[in-house]
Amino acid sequence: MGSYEYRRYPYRRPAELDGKNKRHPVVIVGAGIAGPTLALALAARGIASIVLDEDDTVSFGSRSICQAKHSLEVWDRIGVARRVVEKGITWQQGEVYLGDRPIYHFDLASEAGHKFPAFVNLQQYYVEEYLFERCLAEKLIELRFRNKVVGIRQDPESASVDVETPDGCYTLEAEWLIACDGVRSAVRHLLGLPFPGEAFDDQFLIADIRLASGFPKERRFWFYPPFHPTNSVLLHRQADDVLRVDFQLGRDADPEEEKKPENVDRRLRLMFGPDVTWTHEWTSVYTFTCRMMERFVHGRAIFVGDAAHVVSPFGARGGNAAVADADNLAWKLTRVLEGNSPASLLDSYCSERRAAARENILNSTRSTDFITPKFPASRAFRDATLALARDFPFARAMVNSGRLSVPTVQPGSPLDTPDGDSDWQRGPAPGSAMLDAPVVHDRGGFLIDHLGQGFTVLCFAANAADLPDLPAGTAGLMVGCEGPAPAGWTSLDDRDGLLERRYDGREGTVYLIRPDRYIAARWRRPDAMAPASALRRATGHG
């Protein structure tokens, strides 16, 4: 490798090898992106965990590089987002080409007033490094390297995990076992669980090269470019002057031949010209699958990220979906462990995140079918769409080079209270992610700075007398209210009017926002019991 120096994290002898056994609340298997994110989200709520990983370093190669706004918002709560943004390449625009001519340009963040950008490109090894450092500094997290899971047993109250280390094997007992160990999940294999889905035959070459370039900070996608006239090419900038170039090779390419440096250089020379020099960072030839488990909760074992579902890489939906899984699970698992919600609350993790996985798989499969058409008729449709797209806006909407990751919608969740009013013109509905906006307050300049680890009531009211009663355990945010804030409430000034606009915040409007920043309920003027009733429903109590 070139620019990144891989650190080996120390192995430490587990206490269980010396007979110090106890049941742990949570054991997490896998230290990629999902596992440490979940461990930190649990620690922020006071829940201890052990994270097991059979390796002792971060992922090899840049891998998942597009870190989406909703992931940055999750990482902001656990002290990682700032480093990701500072190190990475911020972008929100892109260009799609046919041949050497642009078809159209797009902007992912057409409206200002969000704390985080649409995307930051940063190699996965940096993200994992920052997550590891936060975990190692957290007293409630024990990160165990070179600890490989080789056996699992379950009973109604716990899971037992057999772990292999350089010093021998031991058994670890946990109330809940969380599998964050990727597409080849050892936990899934040891439990004998199926992973149905579809495999795709097309092959792609990733060539990460270090090259100081004048390319703008945007995503570029070519169909039939002159330097690769038979297929497509994708270009992203990364940190450390690294470029990600992704060549579509087709089904019949020889992956070992394609990975040879002289063949990679031949393709790059056609793209960049004879006088440009670069160094190689990482090269890989890949195919991909779209798969999803039938259930994400099996007894005391819960599956997260690629261990539960995997999508094609078009749209940056894999790693970002894993972060969203962890965010969804963390608050629910905390409530169950603390006895504040029944274990059946975890069924909603399964239903909500399966719905999200279905949405991601549908979008990524549609992108795959457009980029790699399987039949002559599909290719003819694709090529006709591309030919029309430069001049006709209707055709541009059908060009699909990857529908980029945004928070998924969770319609019909058993935790949500459906709208009782019919006059909503806009604003996030139950099952949708909350919308950020700038505010004025000495504790933070954006709405997301004021959403804590629990439920939040957001109210638009001119007078404190019009505020609803806060259900026990919730925090209140009032917007536009004159005078001092009552107990439990924080007063926010809607600096640019975007909060009122994005939430359709007429006088008396109230939202109940979940800990994972999804909308649980909304009202124009709720009756006295409505927020408490919606909270009971949102926490699994009926």
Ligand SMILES: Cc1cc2nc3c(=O)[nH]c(=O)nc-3n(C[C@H](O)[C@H](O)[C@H](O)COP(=O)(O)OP(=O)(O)OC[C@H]3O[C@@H](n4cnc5c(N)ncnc54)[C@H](O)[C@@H]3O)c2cc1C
Second form
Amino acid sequence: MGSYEYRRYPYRRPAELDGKNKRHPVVIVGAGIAGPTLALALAARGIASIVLDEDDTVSFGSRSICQAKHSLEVWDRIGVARRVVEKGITWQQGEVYLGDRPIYHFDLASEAGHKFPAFVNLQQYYVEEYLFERCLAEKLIELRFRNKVVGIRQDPESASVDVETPDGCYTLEAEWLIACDGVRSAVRHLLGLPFPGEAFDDQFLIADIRLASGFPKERRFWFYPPFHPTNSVLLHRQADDVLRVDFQLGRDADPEEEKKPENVDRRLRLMFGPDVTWTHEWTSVYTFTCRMMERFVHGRAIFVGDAAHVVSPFGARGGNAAVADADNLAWKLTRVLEGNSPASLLDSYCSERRAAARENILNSTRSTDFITPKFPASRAFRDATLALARDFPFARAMVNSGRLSVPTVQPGSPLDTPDGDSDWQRGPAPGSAMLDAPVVHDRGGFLIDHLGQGFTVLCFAANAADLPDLPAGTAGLMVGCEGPAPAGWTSLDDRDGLLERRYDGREGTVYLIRPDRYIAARWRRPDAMAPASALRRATGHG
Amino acid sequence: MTEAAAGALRRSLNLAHPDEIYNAIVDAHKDLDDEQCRAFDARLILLLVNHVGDADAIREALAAARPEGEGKPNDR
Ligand SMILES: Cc1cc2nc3c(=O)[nH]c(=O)nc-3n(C[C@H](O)[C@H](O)[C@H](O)COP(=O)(O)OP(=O)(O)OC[C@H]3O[C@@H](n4cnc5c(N)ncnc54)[C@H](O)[C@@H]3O)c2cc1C
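For comparison with the form predicted on its own, would you give the structure of this protein in the form predicted in complex with this ligand?
Below is the whole assembly, all chains and molecules, this chain first.
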């Protein structure tokens, strides 16, 4: 079944089996989405890592398909985004139906002028394939397939894992052990850590099918469609003319029966009519849970992605949150390993990404409650909303078939310097993700092309004399400045005026942007010490 | 709830002809069975809630409409 060819990646006998032991700065358990993304983000900063995976191939079945803009921005910096965009399906429109009647249309491309679209749909196995290839080409990364973690010990300075391979067992010692080993995290189990949350018993049937259809590149969601009148159906385009059809089955369905090809075909036939033909790529029946660990950092073990938190698929938040976790952790871990920040900086990884996970779980639970109402009044309000949606625009806004992943806001992080000025009309506040915009420059046509691996100072100033002092280790981007750029600064031409608009960039405005492209601080006119002091705070010295 | 805790939700009469409106609401349910009543009420609540538009008032109304001791406390 399926046209995707699952390549087996080579297993190599680890040196430790022949007695070559040393302590590694970073060992990552799990090569799904989070693990390789983290390894590449670390390597981009000069940090070596070993990535262990029990398997020797990419994600079986598609699972994650909607890759969000902020993930593409992360992958852009590690050389993977272009392939994802080229292979994937860029979509921005969505249609929600009640029965066979469209009731709500959305367009995510509200504003042009971003390097990446809101979403690219690409099967998880392709994303992992591209990440693996980059990892295998990277000298600082050792990706070890068929290496399964089966034991773990910690002391204050390090963590050690016992690893099983086809050639026997060995022990690997790391300064930091990063658990990217998915929802059933072995590291979490081995440390006996709880994973509290909520399980949902509604079942969903995924049928990924290949049909050379003329289907538009948009997301479609039906409540009570004529071809599946008791429940909902979700349709997404993927690469290779593959469609994801997701049938809500309810609580009492028999998963084994539902997975039988003849039963899947019967449902699809009702949906597509008598003339369409297809082949099956992947079929599965799933239920889902929303869970989150109480802490993401336990001694020398740090949890990332599904290992730390899981959500329902509505809203495409799981894989995208895993990427955001990795991006948040990579620069902090680098600073700690290089002795530039205290280990307590990692506490902010926990607090910021737990806040993000909470927001993701809240959003996905609300969508779940709307799509699968759990008690009669809940269903009554859901159906009332749908009934009103055609004639009343306010009700359309309440129709919740999944609120799609956008960068979460991390308010009140100890790393951020709260606004001192009160006259901001727009612009990302501290704790929010930066906004992209087009610029004119031969090194790249978008703002994100000019953000390096460190902190960035973005300044709107007409005269070079008005630029603030650049704190050590930061790069300066100046907008609207005449004349040559002083040392450390790059001058960007705000071609369409979108930078100024998106950042409320009046004369003198300065933003401090973190390496993960979140805003750490902003000022109308910072006094001389302000940027340096915000930087100290943002790097855990505050 | 004490008067002091109340704020956004209007407690005094705000209708010119209260009897008329009251009866209009009741009459609108007259020939509906229980399930239809529930669907009707849900639509009506959503329409009115959007019209009110004041989140504090709506939250106060949600609390006021639910007498103490009825059902389990809503902890969501
Ligand atoms: C039906 C479905 C649809 C989804 N749709 C979307 C979507 O559209 N967008 C989105 O963003 N997300 C989506 N998700 C969620 C997404 O698939 C996950 O959130 C994502 O895979 C998490 O990545 P991860 O790297 O944390 O974990 P995983 O991808 O699960 O990777 C974990 C890795 O750890 C390895 N491993 C496990 N145990 C060990 C061990 N003991 N030793 C060594 N290695 C080990 C495994 O082999 C695996 O490779 C969907 C999920 C499902 C089920």
